[in-house]
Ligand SMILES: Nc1ncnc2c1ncn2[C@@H]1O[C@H](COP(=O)(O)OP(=O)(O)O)[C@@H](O)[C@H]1O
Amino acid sequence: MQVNHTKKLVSNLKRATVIRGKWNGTKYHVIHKLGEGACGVVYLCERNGIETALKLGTDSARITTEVNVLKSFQRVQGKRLGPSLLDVDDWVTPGGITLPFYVMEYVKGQELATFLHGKGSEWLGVLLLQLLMDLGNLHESGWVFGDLKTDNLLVTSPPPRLRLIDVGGTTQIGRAIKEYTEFYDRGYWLKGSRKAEPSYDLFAVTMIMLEVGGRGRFERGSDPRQTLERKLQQATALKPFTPLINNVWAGNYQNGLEMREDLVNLLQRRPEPKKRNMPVSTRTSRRKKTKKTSFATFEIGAIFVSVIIFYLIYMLFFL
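Would you pass me the chain only, in the form predicted in complex with this ligand?
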């Protein structure tokens, strides 16, 4: 009962509540709740005019585990893996209960499904490239993300960038996955073990694709593997990605970067030059193109069209 009481307290903090660290003395002002997790609640807080995300927990062991992961990410120089860690402390509530918390960078973004709504499948491709790059880096530094799911992804913009949040499942390669969610777990789908291997994350990526490219999450049914095949066929938006997904399911990729390479090839193989994904590709290649004189006149037209499209998309972000 004591536990229930504490849980209620933790998840119902009022605006302007002051959380003061017991060890460091730093004060945070609660703005509003961002979300609730298995081992704590995340609040948007303000400190000296800066917005931060503060995770207040009930389970000290799990909070500590997450802090350890975030700390070790900071040691990986120059690569951004998850939100950066700002502070770790305890809060003694007015009622005298001590609660552990940590403070991290506030990732201000949209949910993946919200972002993708009404956009072409090329956007899914672009965000997947980013996700696979981040996962690839994570894998190279010896970690597996583990609890990879749409709830743990946010798209910040502009420019649109997919970010990983919630490192609660992040596990050292070779160990048992710390935390997972059934729908994204390959063990649940009888597609492999729960050992932390890079391929564990890649399976979850394909489930994210099925979720956002199809009609959300679904049950595994009596024959899980067959269910997966069927759902893949039904998700017409995933047509271009089918070979990629099948490769993951066949266990053909050792890590995120390998899968990413195939995805790059797949995305670039698109035949028609004037599709909606022009803005993205033209932006990066514009500088190179000015050198190639032979196609100059043709390209001026193409760049002109794509700059207009790009501008329109940009406008949409600011409205």
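The term rigid core refers to the most C-alpha atoms you can superpose between the two forms while keeping them within 1.5 Å. Numbering follows the first chain given and starts at 1. Being a predicted model, the structure only gives us computed values, none of them experimental. Compared with the form predicted alone:
- Checked against F183, I177, E211, E105, the hinge of the rigid-body motion between these two forms corresponds to E105.
- Domain rotation between these two forms: smaller rigid part turned by 15 degrees relative to the larger, from C-alpha superpositions.
Cool, the form predicted in complex with this ligand is there; where's the form predicted alone?
Here we give the lone chain, stripped of any partners or molecules.
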């Protein structure tokens, strides 16, 4: 009964509630709830005029695990994957209940699908390069993100940067996945186990691609594998990425960096048109007919190359 009462308390804090750290003494003023998970609730709070994201929980062990994950992110790759960790403390409620919490950087941005709306598939490729770099570094440090989904992704700017905003499902490699969402879970699609290994995250990446490159989420039907194949064929925007997705489904990558390497090669590949012998008069006629088409092709190619160059410069000098 006490547990249910505590969970209800944690989930229903009112605006302007003051959360004061027992040990550090820092005060946070609640603005509104941002989200709720299996082991806690995240609130948008204000501290000295700065917005922060505060996660309040009922399970000290789970909160400690998430804090350790955030610290691991910062040791491995600065502050690029998960939110920055700002504070860790306990809150003693007016009723005398002690609750653990930690405070993170509040990440503002657009949902992935919103950012990609109206943009070409090259932008999906650029953001995937960022995500796979971060996941690859995470895998090499011994962790799997686990509950990877579009709800946990935001695109910040400028310049555009894909960020992950919830580490609640992050699990050490070799253990059982502790949190998952069915649509992104390979076990749900009969494509593997729920063991925490890099390939689990990579499968979730392909489902994110199907979601934003197709028509949203979909049911698995009576034959989940056949459903996936059909949806991939129907997602014309993902045609350039089909070999990459099939490699993931076949289990051909050991971590995110291997998948990223193939994605780089895929984005850089430019097949040369076949040379054909034809009469001069025919070539002249063909040149006139295709002048506009050629210019359009050049323009699209130039935009694509510019995006990639911009991303590479950004990666070299700003990350």
